[in-house]
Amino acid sequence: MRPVIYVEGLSVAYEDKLALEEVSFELREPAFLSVIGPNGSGKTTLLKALLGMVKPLSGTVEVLGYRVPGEEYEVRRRTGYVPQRERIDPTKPVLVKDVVLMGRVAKRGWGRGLTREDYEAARKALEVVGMEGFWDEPFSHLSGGQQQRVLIARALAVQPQLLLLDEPLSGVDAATQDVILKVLREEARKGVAVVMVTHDLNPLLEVSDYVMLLNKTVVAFGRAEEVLNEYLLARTFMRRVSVVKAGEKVVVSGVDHHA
């Protein structure tokens, strides 16, 4: 059975600047995998690696079994993705089902007509983020973390095997919180793989499979308990961070203003 996500030597620039070098990792089977980094250490880059919207300067990614480059169609239409901080145009008249909607779009591809399966998968994905009843709102109306959900529903709507998710707990309030988190271990469970990128782990402490500590380069992979060690992040942060244990919790400072 091929890994979900396979990446080795990975590098990416912009312009004469690395982004991400030799990065390797495999993710075997669908699991809930976060991405954990200081600002500037390559984390939405790698998404967009993912999904092949960066090209690479050397490296071999595979995804779903398709490489990227060069087959990242194949995988766009079998993941869903949240990008960091989405804006959509307030001046236009979208409304909610026209944005989840886009998410089978994005599945069945340009020129072909909704049909009532998409309707219902569309429906669907709302339900799951407790927004079913905001279909005919306009989007722009809603507060952020409703918002967010939506962007969420969207992915959803895709019927992915793959989800990447860039921040989607920045700046949401702690219930709006609470849903994604439920929801997104729900699709694991699942079998859908979920890789999310944050700049506070604590939340995603006891929803995480495995944690990645990403600074340009891989510092660590692993389980939480094997990676969340104050070395292995004071490697990642280059400062001090402190995990503290308090009988089966852990919780870890010293990482999350704005990483």
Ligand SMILES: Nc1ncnc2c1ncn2[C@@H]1O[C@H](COP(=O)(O)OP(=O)(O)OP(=O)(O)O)[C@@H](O)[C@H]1O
Given for the second form:
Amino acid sequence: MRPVIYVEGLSVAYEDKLALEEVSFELREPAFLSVIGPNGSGKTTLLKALLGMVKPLSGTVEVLGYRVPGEEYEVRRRTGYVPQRERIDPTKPVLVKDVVLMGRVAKRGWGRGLTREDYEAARKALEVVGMEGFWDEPFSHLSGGQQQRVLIARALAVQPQLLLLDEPLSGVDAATQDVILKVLREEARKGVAVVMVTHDLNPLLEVSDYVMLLNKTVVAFGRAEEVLNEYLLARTFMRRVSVVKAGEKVVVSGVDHHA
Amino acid sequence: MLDMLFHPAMIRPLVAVIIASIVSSVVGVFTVLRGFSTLSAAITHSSFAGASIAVIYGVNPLLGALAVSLGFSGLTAYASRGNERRADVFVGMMFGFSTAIAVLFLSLARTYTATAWSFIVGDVLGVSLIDLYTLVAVAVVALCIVALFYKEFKFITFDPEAAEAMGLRASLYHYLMVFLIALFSVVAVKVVGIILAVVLLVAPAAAAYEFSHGLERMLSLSLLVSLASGVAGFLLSLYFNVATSAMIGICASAAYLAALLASPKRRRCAKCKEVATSRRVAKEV
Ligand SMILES: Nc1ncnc2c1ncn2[C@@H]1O[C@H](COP(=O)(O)OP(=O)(O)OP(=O)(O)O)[C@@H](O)[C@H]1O
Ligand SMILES: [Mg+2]
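Given the form predicted on its own, corresponding form predicted together with the named molecule:
Following is the full complex, with the preceding chain placed first.
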């Protein structure tokens, strides 16, 4: 079987500045991958490169068996994407149902109306994230954590093969983080490849199958328990960190969780 | 006043005003939400240039406006892909360039003053039958584009990054939206003129925004405000015997100011500020 994601020697630059340098990794089967790195380490750029939204300087990218760039629309059509929440202007007048249905619009093709199937998928996705009571609410009236859950519902509503999430845990309280991670874990169990970008380390070990430490290039890639050690994290974040095991949980200190 | 309205000579201008109001209300919503108002000012000036060139070559000015503003908007949409700062500068430059072209060609024409004046401040009472057909055709095309791509526009307007990531052809819809503004500018150059076009485009949508939490509501309120200011401005201008475009501009601006003053969104913010201030004061004490 072809790997879900295959990246070999990927370099991306904005104008004259390298954002990713010689990134290589492979996700053989659908699984939950967390990408961890400090601000400006190229996490968002990596997600965009997987979808062909930035032009690589060099390297090979294959996602779901499609070459990127080249067949990026095949990939995008099978992808649920959750952008970094700060990139969205929440003052735009849309209702929660509009937001969740947006993903369905992208898959349907222009000029075609939404069907009952679309509405059902949207309602079900909202239920999964526990936001079914907000169907007719203005998006701008929701709290940050609620908005985040709606954005995740929008990605789930397209029944994707690949879920890409950019910092879904930042600015969200612990209870909402649990909800989100549980939902993502469940998607991964159902065979969806989940790639989550984050700098929040603590809850990760329990949910991630794989962890990538990224700082322009891949510092480490592997099973969560292999990768999350003081030496590698310090190299990624360029500062001292300490990793403390407390039973099942791993607590990391020294990394700014809410940067 | 009313008998003036039912005078056969008044029907054509009134229809033109209504068409302009409808197109501006719909296109204006997307212009406001995407922050394209400067871009729309530049595009209306390019249709001014197109109209002026057409005058020299004896073509219907509206067709000239259509051709040049479509070309210009394509160029602008192309130049503004990716780099926002460059796009902003480009739009600013083209603003001046198209005005220069317009002035240049008008200075070549014999009928300089009257024609120039009619593009600058509009000439709704002089709408010919051919003009009216052109306006209707342009309006139908614009409304069809919005109807066909409405859901995609909504997605792109709210969240361009995710829209592209999930498979929408972002640049296609970017072009379409800029084309819509070009279509509006053709209607506007005849009805209210280039100076007041942006007011008619932006004011009703901006007024509607203050009272809307959903896009459909914003669209219908924008339509309401736009039609009301268009028709009211038209009637008042007949009554006082003053320039129609001026009265329409005044009505639309007044509606916007009133909306801003009465805005529940703003008031909520004011309340937040009050709370914040009182907290700060409490802390300092
Ligand atoms: N559109 C752009 N134009 C120019 N430079 C960019 C652009 N987008 C990102 N960069 C630069 O590329 C580098 C990587 O950016 P990227 O957004 O991928 O980082 P990130 O890991 O997602 O950071 P954050 O944690 O802050 O979201 C940064 O140095 C950034 O300044
Ligand atoms: Mg980022």
